[in-house]
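As structure tokens, one chain now follows by itself in the form predicted alone.
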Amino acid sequence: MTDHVQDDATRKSGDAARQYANMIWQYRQAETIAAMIHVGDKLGLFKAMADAGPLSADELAAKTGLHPRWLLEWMRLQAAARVLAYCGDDRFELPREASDLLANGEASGFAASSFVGGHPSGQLAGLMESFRTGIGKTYESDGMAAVTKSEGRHRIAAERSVIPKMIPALEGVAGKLENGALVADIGCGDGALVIALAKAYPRSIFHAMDPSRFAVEHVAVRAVETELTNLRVFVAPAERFPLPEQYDLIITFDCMHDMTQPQAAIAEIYRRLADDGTWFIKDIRSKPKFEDNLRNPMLAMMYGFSLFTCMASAMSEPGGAGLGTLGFNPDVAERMSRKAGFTRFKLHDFRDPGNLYYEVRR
């Protein structure tokens, strides 16, 4: 009886924690939606959609002269927030009842101009310029702040989940790391993962790579602080490894969707992976169809992350792939992997609410 009461109390505590976390993230999502209503007002998007019926991103681009890929991400965000109505087949409509609130600046109830959100005005101005040019900002442009903002969370995940639970689930990987393997962490960011791995597997050699010099400088400092001798750092994009080595394990955590040329990066990963090596991917949990993603209660916030950061990075040079936060779903990941020559693709669901993991081999 005592065990039953204890289990029930534990379950209720877990439910309460999840509900509280959901409430807090809803506040963050509301901030993002507010900022994107402001963007829609300043760029004339609501006005262009008023009484126009269902529109595609290309049709809205024709009406506004703005970039269709950026408009599509914005329209999806607004539909996830129920500001726009989703009409299927990536077509969206401004509801008639929204006209005075969001599109008619002369109406007594006009509200769009009151939405600014908790983002610096310079950041929003840069974002709106990307709607016009199609070119986004890189992670490096945000300096060191972009590198360190999630470091603590990444360290905890590495120490509590990746090393004790995920690495052992990959075929033969734990044994290789224990005996001494060559590992590349591509898009290493704050370096929390690669540093945790280097500490856990001292017989292995780790190469941390990132196109941001701020990220690489930060990881180098952390490596010295932790007195690691089995970690080297490189400023390098994923599509051009700095050394001609063959790696036993290549890791890309939460970065494939940010890349301007992900297919070229995957081709380079295939070339640099040993014949019996493993490519281990972490990327955002999402589905191929927008309408299936609508079940995600935080979807609008995810599209906000995309516009501010992920898709912005993926569109930061002409011809960028622009996958965005939700763009590297399982179907896309497998298709692009097989196109590069990989023949084995395994999805791992480690009950991470925000991410899926893939084990890819030749």
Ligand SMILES: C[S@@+](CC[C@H](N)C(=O)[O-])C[C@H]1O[C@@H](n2cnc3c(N)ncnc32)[C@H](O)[C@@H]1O
Contents of the next structure:
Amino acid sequence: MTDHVQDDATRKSGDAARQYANMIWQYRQAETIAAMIHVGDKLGLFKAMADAGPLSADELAAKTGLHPRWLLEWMRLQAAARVLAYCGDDRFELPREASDLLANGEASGFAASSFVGGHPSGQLAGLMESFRTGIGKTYESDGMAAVTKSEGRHRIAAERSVIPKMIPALEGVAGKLENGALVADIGCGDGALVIALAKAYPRSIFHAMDPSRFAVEHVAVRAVETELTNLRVFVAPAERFPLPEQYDLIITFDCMHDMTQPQAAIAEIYRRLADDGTWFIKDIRSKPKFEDNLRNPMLAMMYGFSLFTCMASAMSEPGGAGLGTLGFNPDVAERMSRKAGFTRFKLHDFRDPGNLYYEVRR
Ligand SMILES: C[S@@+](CC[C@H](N)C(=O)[O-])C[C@H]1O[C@@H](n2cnc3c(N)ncnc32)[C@H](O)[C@@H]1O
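Can I get the form predicted together with this ligand as well, since the one above is the form predicted alone?
Following is the full complex, with the preceding chain placed first.
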């Protein structure tokens, strides 16, 4: 090899090493920025800055009652991260395009509340122990905070999208709900969907079920607050419905991939669905092969959710199926449904960037 070729190879490997190191440190930086977005959300800083034009730290302090020196450092961090716009002279502005994402808790795209501010060391220790034992953890073990963290977003999606757009797209379902149907919401979580449905269709009866006591307790409280008389709640897993009823509509939103025994759950759903009933599924938008998912710019985050929550739940008992966040893709959903006896399987793409929807019938 000539000196010239060798120099070139050394330079290229140096560039690659620098680029790689830069990428790694950007992840470290993102961790810090994410924690400070959480702080901004919890302290109401984005809300205070929304539509306020360029602000100094003193002006933000006057609006929030917080200490200006701490605010200045936080504003500089957010401007360095391009979350705030820097207007010169230590004045900062929340860009208009940030309002729904960071300041408006009623917006369907509100994202600030999903920044958790890092993971407590106990949670990380538990995760690492799961790598050793193979056993994950249930949703219930994460307590009440885990139940309610996305409730606002789920309520908005139910009111603006599921009820007006999705239910009418399912064959015969809207009419049944208007006239009076029996509906089960399996893995109901915070219950935002089933509560919105129970309000929208007062002639129908809704049974909300979840194995997490925290979730069920929360939905029960919300049902009383909203004075709903057509909603009952049950602590129950999908594999064993609590009542021997036949349902006109069974809903499983964002939970099939969390189950330890999804095939047993689908068999129970099949048994519990009325002959002309509908099973309506929402699950994460994904493709069967890993390489086909690589274009998803949020893919690594999805695997993070899986390790922390979804796969952890799906592996929370020995022999758990462990599908995980991206595991209930259209191929798996159709194959498992047909195995249980279902013959009609329809994929709906409601242009929800994160999820696909399936209408399944006998
Ligand atoms: C991501 S949350 C989704 C909650 C709700 N359906 C929604 O769309 O917001 C997943 C839920 O599935 C529940 N879950 C886990 N295993 C389950 C099982 N075997 N049967 C029924 N629900 C289960 C969890 O307790 C959790 O509440």
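Just so we're on the same page, rigid core means the largest C-alpha set that superposes within 1.5 Å between forms. Just so we're clear, the structure is a prediction, and the values are computed from it rather than from any experiment. Positions refer to the first chain, counted from 1.
In the core-superposed comparison between the two forms, the C-alpha atom of Q263 has shifted by less than 2 angstroms. Core-superposed comparison between the two forms: the C-alpha position of P95 differs by no less than 2 Å. After superposition on the rigid core, displacement of the C-alpha of F328 between the two forms stays below 2 Å. In the core-superposed comparison between the two forms, the CA atom of E59 travels 58.1 Å.
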